[in-house]
Each structure stands twice: as C-alpha cells, then as structure tokens.
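Here you get one chain, nothing else, as structure tokens; it is the form predicted alone.
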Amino acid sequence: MTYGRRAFLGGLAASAGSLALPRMTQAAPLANVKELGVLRVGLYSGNRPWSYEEGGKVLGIDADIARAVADSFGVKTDLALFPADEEVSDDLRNVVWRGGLLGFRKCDVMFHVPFDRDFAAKEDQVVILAPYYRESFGAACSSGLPECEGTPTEFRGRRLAAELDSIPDFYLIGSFGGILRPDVTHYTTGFEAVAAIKDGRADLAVATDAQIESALAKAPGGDAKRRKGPLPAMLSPGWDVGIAVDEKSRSLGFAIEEEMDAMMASGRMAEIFSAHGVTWRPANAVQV
C-alpha cells in the first residue's frame, strides 16, 4: 500500500476542467499562509468525533490532523467551526471559495469533504484531494440484547436511535416497509445516538463506524457492543473522506496532501484516530 499522489487525482481534476499550468504558477496561497503564519481551517461543528467544541476548545480527529499539518508548516492554526448547510456544495461555497453571507470569513482549507469523482467534477470552484479515511455505516446494541447480528426487523418494538435527517435515520424509518418508524428516537448526532445505548435510553443505534467506535470508547455509561455484520438493505457502500481548497489554492492543497500522506505512512494518522477511540481505515482511493 502506498500513499503518494495518485494518478486519479489528475484525472479527477481534468474531468472538472480545472487543471491548467498557468493557474498553478499564478496561485501561491501556501506562500501566503506561511507569510501570515496562520492556517485557517474550516471544520463542521457538533461533529464528534471529528470536530466539536468542549470547554472552549475545538477537539476531534479533524482538529488534531489540522494542528499536525499546521505544525509541519511552522504556522499556527485558526480552527473555524461552522454548521452544516443543506448541501455539501453550500458548505464549500461558504467555507472555501466565497465566504458566508453572514460574515463567516472563508478558510484556507475545509476538512471532511466527500472524496468522490462525480461530486468533484461538479464543484469547479474547489479542488478536492487528500483522501484520508474510509467511512461506512454500522450499528451498536445494548449488552442486554441477546442478538445484535439479526435483521433490523427483529428489533421491532425495541428502542432504536439515529441522528435526525441522516442516512441511518432514513434507513430505519424508511426500510422494511416502515415497520420500525414508531420505534425510532432521533438525536442530534450519531455519537449521541450510540451514547444513548450506553446510558440505557436505547437498545440499538445505527450510525457511522467512527461515531460508533468513538461513542463505545468515550461516552459514559455501561457496556454496549458493536454489530459485526453488515446492515441488510443499507444502500450506501461507504465513502472516502478528503479535504477541499479553493481552486486557486492548489499549491496549499498539494502541500497538505503531501503532509497527510507522510502522516499515514509514518503511523501518525492512526495514532490520532486511536486517541479518539477510532480505528483508522485508509481511503479506498489510496489503496493500490
């Protein structure tokens, strides 16, 4: 397995019609970041274990990766939390290439962006690169449930938990003829949905793998267990997670990608994930 710049990145940029040498030579935002001494990073708020605020400090996996990258550049970090908008495209516009209409100052880079060729081809104002994790969905159950590996319909009448308006939410309320809909309680995040199992408020939760692992390791409460098998009828096969920079900031994006490649190769990336109770899984896009 190697983690250098992949050939597909060139193909991805070409499909977006944005890879052009004159632009690369004109853009020097990496030099600007070093001259100013600050890397401004956009992170989703309330997105534990990735980025969230606690005790007046920004915590999470993405926050720690951003700090490590800034350290490698010899600059400080300015971590800017923002709420998710209706679409990721809205977040890219507000955070990376234009700035928010209500005064949110655009960032040098945004973390936790879906790394998808078709999606990237439509976002011609940004460059999406540096895939650093493979995310997918799973489930967790209370220790009192005799079987966590059954089909979701077997949990009818149990207390089910999911993040509101998320894919796990749509999965539970919309699949299997909707028979589980009356049993679903909504939470603000997937982490909180899994935490509800540990403190006795829920029997089963559907969330992302990172949310499940982190909540089982970090949320207070009793024992809970992670489902080992896949979820029947879950349509999402998972997705890669990367970063985004303004289309004119390629030099910065490539420099961040190289640093994150080095962190993956050295084991530093896995250490950061482990500190938050999560197993680092390399993105499919970097596995050759």
Given for the second form:
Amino acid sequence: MTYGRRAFLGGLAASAGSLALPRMTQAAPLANVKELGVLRVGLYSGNRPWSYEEGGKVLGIDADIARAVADSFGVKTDLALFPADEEVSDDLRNVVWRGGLLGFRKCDVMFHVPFDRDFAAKEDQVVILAPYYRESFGAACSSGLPECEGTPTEFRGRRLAAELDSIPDFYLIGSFGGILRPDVTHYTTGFEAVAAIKDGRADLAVATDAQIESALAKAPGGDAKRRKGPLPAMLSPGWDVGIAVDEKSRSLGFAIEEEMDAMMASGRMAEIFSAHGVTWRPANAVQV
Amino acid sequence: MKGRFKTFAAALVATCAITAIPANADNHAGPSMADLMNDANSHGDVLTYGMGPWQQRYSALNKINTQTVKRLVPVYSASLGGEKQRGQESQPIVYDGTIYVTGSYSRLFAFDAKTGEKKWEYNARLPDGIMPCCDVVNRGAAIHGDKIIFSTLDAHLVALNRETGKVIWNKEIGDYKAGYSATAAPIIVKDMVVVGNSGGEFGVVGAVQARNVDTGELVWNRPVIEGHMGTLNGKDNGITGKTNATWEGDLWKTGGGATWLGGTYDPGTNLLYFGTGNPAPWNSHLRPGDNLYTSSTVAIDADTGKIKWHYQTTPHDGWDFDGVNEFIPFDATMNGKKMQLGAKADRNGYFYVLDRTDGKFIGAHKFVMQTTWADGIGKDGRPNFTKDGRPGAPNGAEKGKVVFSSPSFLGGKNWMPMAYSRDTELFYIPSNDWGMDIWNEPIAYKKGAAYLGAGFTIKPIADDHIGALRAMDPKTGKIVWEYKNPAPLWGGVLTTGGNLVFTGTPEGYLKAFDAKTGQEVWKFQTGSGVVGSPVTWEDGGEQYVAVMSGWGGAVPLWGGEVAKTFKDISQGGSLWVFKLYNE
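Show the other one: the form predicted together with its partner chain, since we just had the form predicted alone.
Next comes the full complex, this chain leading.
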C-alpha cells in the first residue's frame, strides 16, 4: 500500500500560501529533537480512546502512536496532556506555535488535529500533515432496542446520550424540529455517553466511531450494539485526523509522517487501534 | 406601595447607622466590616472595590477640581516588574499608608502609599495547564482585618496577611480543569467573602458563593441557572427557579451564566446584585425559551443565598450578550417620589434602571450609537426584538444566515465599571460603538472533533471613534455629553466632588473631564494603555489619585479592523500615583 499524502499536502500548503521552498531544507527542528533526546507531544486530556489519564499514566491510541514514533527516532517521549480550549485554533496556538500564557511549553507536535483543507488554509502558523485515521459519527444502542436501525424520530421517549457541545449533541437536540431535545442527557465525553448504555443509564448514544467501538469493547457493563446504518441528516460526513507542527518545524513533521506511513504499511497502526477496541480506517486524503 | 416606603425608611435608617460609626482608630487591627460599609464616606482610604458597597466610584473629595487639576502631577510610578506584563485591570486598595494592587498572572503587590516603594509581592503558583480565553487579568483585592484577599486564574480565593503577604488561607472555588477561573475582585459582606466564577468553556454554570472571611469555609452557594440546588451551611437550600420552566431537557445543567464580574451590595435591602453571563450552547435555536437566569441581574439575599428577584436584559440571547455588568444602587426622586433604584449599562447597548428592592422595571435607554438586535425596550421591560436580527440556524452543512449585529459581542460596555456622581446625578459610562458580522457555523472543531460553532468579525461603525465615555441622566435617559476616543475604552471610571470624571485610554492617557460638560481638562501619558480603575483618597491634607497602567484584556485578542486603533500600543505594568503640585 502506498500513501499519496505528500502530494496532497503540497496542494494543501500551496493553497495556504505558506510553503516556501527554502523552509523545506531546514533540518534544525528534527535535529534538535534528536539532540535533546526528547519528543514533546501535545495530547488532549479527557479524550478517550485517543488520550486520557488513568492511574497517573497517559493512555490511548494517540499516546501509543506518539511513543512508537519517538521510539523510532531513538528519543524519549514527553506526553503533555492539555485541556481543550474553545476551538482547535486556540489549541494550536497554545500547544504548537505560541505556548500557553501561563507557562505551558510549546510541544514539538500535536496529535488529533483535523486534516481539512479549509481549516488548514486558515492556520498559517502551523503545518497540518500525516492524516492517520478517518473519523465519522454513528450510534450505539442497548441490545434490546428495536429502534436502533430506525429513523431518529423513532428514538423519541428513549434515553438518549451524547457528548456535550458536539455534533452528536446538536444532531439530537436540534434536528427533526427538536422533538428529541427533552430526551437527551449530556456527558463529558462521547466514550462516557456510549458507556452509559452498557451500565443501563441510556438506551441510545450518538458518538464518533472510535468512541463507540472503544466503549463497546472496553467500558464495563452489559451488552450493547452498534447501529449498522448511517444516521439520516447527520450534519457531518466525517473528517480525517492528522498532526500539526510549527510552521518552522517541517523537517520534524515530515519525519513523523514518514514513520507513521511505515506504521500504516506494516500493520503496526492497525494493531495500536485494535488494542483500544477500534478498527483502523485510513484517511480519505491518502486513499488515492 | 406602602410596603416600598417602609422598606425605604428602613434602608435609610440602616444607612445612617452605618455612617455614624466612626472609622476604626486602631489601624493595626485592620478595617472592620463597618469601615468597609462606610467606604464611600471615608476619605482617608479606599477599602472596597468600587469605593463602597454600592460601587458608585464616587468620592466627595474636591481639592482636585476643574480649576486645580492642571497642577496634577505624578508622585511616583511603581513597576510590577518581571516579564509578566499584559493587561492591568486592577483597582487599587489604599489603607494605613499602603497601596495594594493585583497584577496580571494572579499577583498581589503592597506598595508604600507615599513613596511607591515595594513592601511585598505575592505570586500565585498557577498550574501551567490553564488556557485562559481572555488574557490573564485580575480586577482587584478585598481587605478585611488582617487580611487582603483576591481570586486567581485557577479559580482559587487566597487570603494573605496584609502586612507580610503570607498566606492565611487558600480555597478552591471551582475546578480549573473543568474550565473554571476567577478574575473579579471579591466583595466582603457581613464577614463573608462573596465571589462569582468565570469560565469560557461550555459546561460551566454560573454561581455566587459566600465564604467565611476568617477561614474561607463555604457559607452558601447559589447557582444562577434554574433547576440547580443551592446550599446554606452545608444543607440544601432550595432550587433556583423552576426546573425546565425555560430550558428543555437537561440543557439547564450546562446552561452557562457565569458570574465572572462579581457583584454589588446594598446594605438597605441586604441584597447582593450579580450579573449573569450568556447561555450555552451558542446557537440559540437549540435552546428555545428565555433560558433563565442567563444574561440577567439576580438579587440574592446576603444571609440565605436565595434569589429574591431577577431581571433578564436579553431573554433567549443569540448574540453573546453577557449580562454580567455591574448593577449600581442609587437613590433618586422620580416623578416626585423618592426611589431606591439601581442602574446597569448592559452589553446589549441599553442602560436599565430598576427598583432595587423588587427588580421592577423603571426604564431603559440606548447608550450606544446603534442596537440592531432590538429597537427599544417595551414597557414590560422586554426588548422589542428586531425581525431578522438574530443569526440563523445552520442548515445541514450550510452556515446559518449571517447578520450584522451592533453592539458586537464585546458589548456596548464590557467589564469596565461606570461611575455615578451624587453631585451631577449622572452615570458616566465607558462604552464602545462597534458591530459584528455573526453567524452559526455548521462545522468547527473542538478537541479535534467536529462540533457546531460560531463565527464573528468585529467592525467599527463610526469613522471617528470606537470608544465613547458618556454621561447618562438615569431619570430621563438623555445622554448629556460624550467624549469620543479612537481606540476602544476598556478602563473603569471615577467621579469626584471636584466636578471631575477620570478614566484611562488604550493610547496610554489617564484623562480628566468636567463632570458637567464633558470638556477634557487634564491628561497624562502613562507609557502603556490604561485599562485599570482609578481611585482617589486624602492623606496629610492632600488629595491623591492612583491608577494602574498596562495594556491588555480581551480587546487585543480580537483583531480585525478594530485592531488598527491599538496595534502600536506597548504593554506595561505599573501603578501611577498623582497629587497636586504645590508652588
């Protein structure tokens, strides 16, 4: 399998007007990381299955990928969990190119950044690359729920669950004339929303595929099932997930991308996902 | 009607009783509760945020006046030092020869009031994982007995020994990891520290807390969104409002309404007045109903923490019109009747006058150039919403209808406190004329995942100014005079018995105006933008004025066309103190 994301990236950066050729030859940031012997990686806190803390350890798919990348460089990993700000633009500012106002040190790379042409065009301080997963939304239900494959209006009166301030949330409270609004309970994360089905607090949850798969596999409790069909009138068709480095750290970004390429080709990437109960799906941007 | 007069008489007696108590002679013991309540009438100190529980920011001192102000010169400038500059929105506290100021990054300083020499400095140890949305400001401290108390960006209240700067107690008022923070000056009422909370993050719920001033222990807590249970002395103390009356589903649980600007207090009614922030989620089409008590003023009984009345300035907000602005009590005779009133200049561009005993609507008038979202406030106190003034709901992947809205989300007035003169009977409102294009985004990203967001771009609406200091007559709603400033006004106002109004500008000036005519009578360049709140006091027969200089706050973080007016302003962080030059 080959991944043509470099060609895609060229187009992406050129459209943002920031890919100056001399920059590409600057090897310093990668050399710095190797010299210092540490790769500092910014990861969202409370973002299971991607990155979260448990018993003082940083766990999750993104954490495992970051460790594997650092290993391949022969350096240590410094996993810096940070709280999500209002939008990813704010996160990029705090984590990748400026640092937090209160001393949060810039990271060499941030994981779990949307790989989206319009979004990248607006973010001229960073380079977004290495799309490594295709995310989209789905639903999960308690095992006995017959409406799981039905139209959402049939969910009326059921105990519905979603992550606060997310597309699944606004899908449930805003679509279909708002008739489902009184039935929705909000959770801090999508993982928790799905976990609520397994422990009997909810009948149906809308969440990302990764949240659904990981919670069905890993959250404690009884049986639950995944909705097979798509959700009608879902607001987002899904998006690719990548990484971001400072605009001045292209050399490092490309090196990470190459390593992640190799992990995808060798099956290592799929293994990492699988360990968290999630099926790895390659990003649309690399399926040429 | 009869009842109201009874209350008024009682309040009058209470006020007189407080005034009659002599200032505490034993300075070592520190200011007492009676001293704090009498702050508006004691001229040798500045003990409270706003200069008295009503926070009128008025001093009867008149040695510095429209005639003498030309001789006003600096005595000293005391730097906060270090690299931590950014916005200095603090108001100084002056007591027993010491000036206390809070600085950016949750710092507190004590300076010798005569010389500016630093006595001590306290730096809160903040976790580096806090990502404050709107600069690292702090608005001031509260003093009581041997303690000086302030709130920190990681949502703590810290009480320090006012002589040594050593910590006496330190309490968490919210979980910073869940998005809570604190920037307001606490107020002290009945030996309790009363504070609100900040939080830009979705999921935060506004509340007002009262804590024992000696121990920091919680006395009562009052969440301001309907459906939430309050507490008093560790026990349940009733639900705010009526669950699901104006919110559907469980949206009230995360409804917003942060009380981040603190509040005022009226000893006569024993009510605390707190403004509440805008509701969540952003897209108003997802939360039909008034969404009580967001974008409101709530009046809370100081003893029980129960809400006595509420008044909503922007029902079902869709423009980010945070209702946090200060509600300032004042007394006035209207239509021949003596009234106990309060006034608030709201983000939404209207200046409201209410009966402070029961929240009854008296009147509301526009204090900005333009309000596109409503074309007035009806007799019932509800806005006449403009047709098509609300940003539309997104339709599938299409963003919702873009509307031009004025004021912008930063408001006709933002955090910066206004002042009320007992001499001119005018309110002096630091305001801004600006609009925004606003829309509901179909898709944005948060925590790397897709969600529905909002977009906006702020735009000037006048050729010659953004900021405007306006003198408003609360009885008629007439603007008596206005001063226009090129850059947005972002600092507090002080008015004095010398017929003066003081305020700062981002261009670096502290300015004085004739309180009756608005004529500029004095200015001084402080070297960085002034976004602090000036104060005045008397010592050794001389009148002093102090203000913090240091450009920052939320304005510089929002670019667009408005940024042209302040892009060359340098940051800073210093306390300036002035007095009259004697020949």
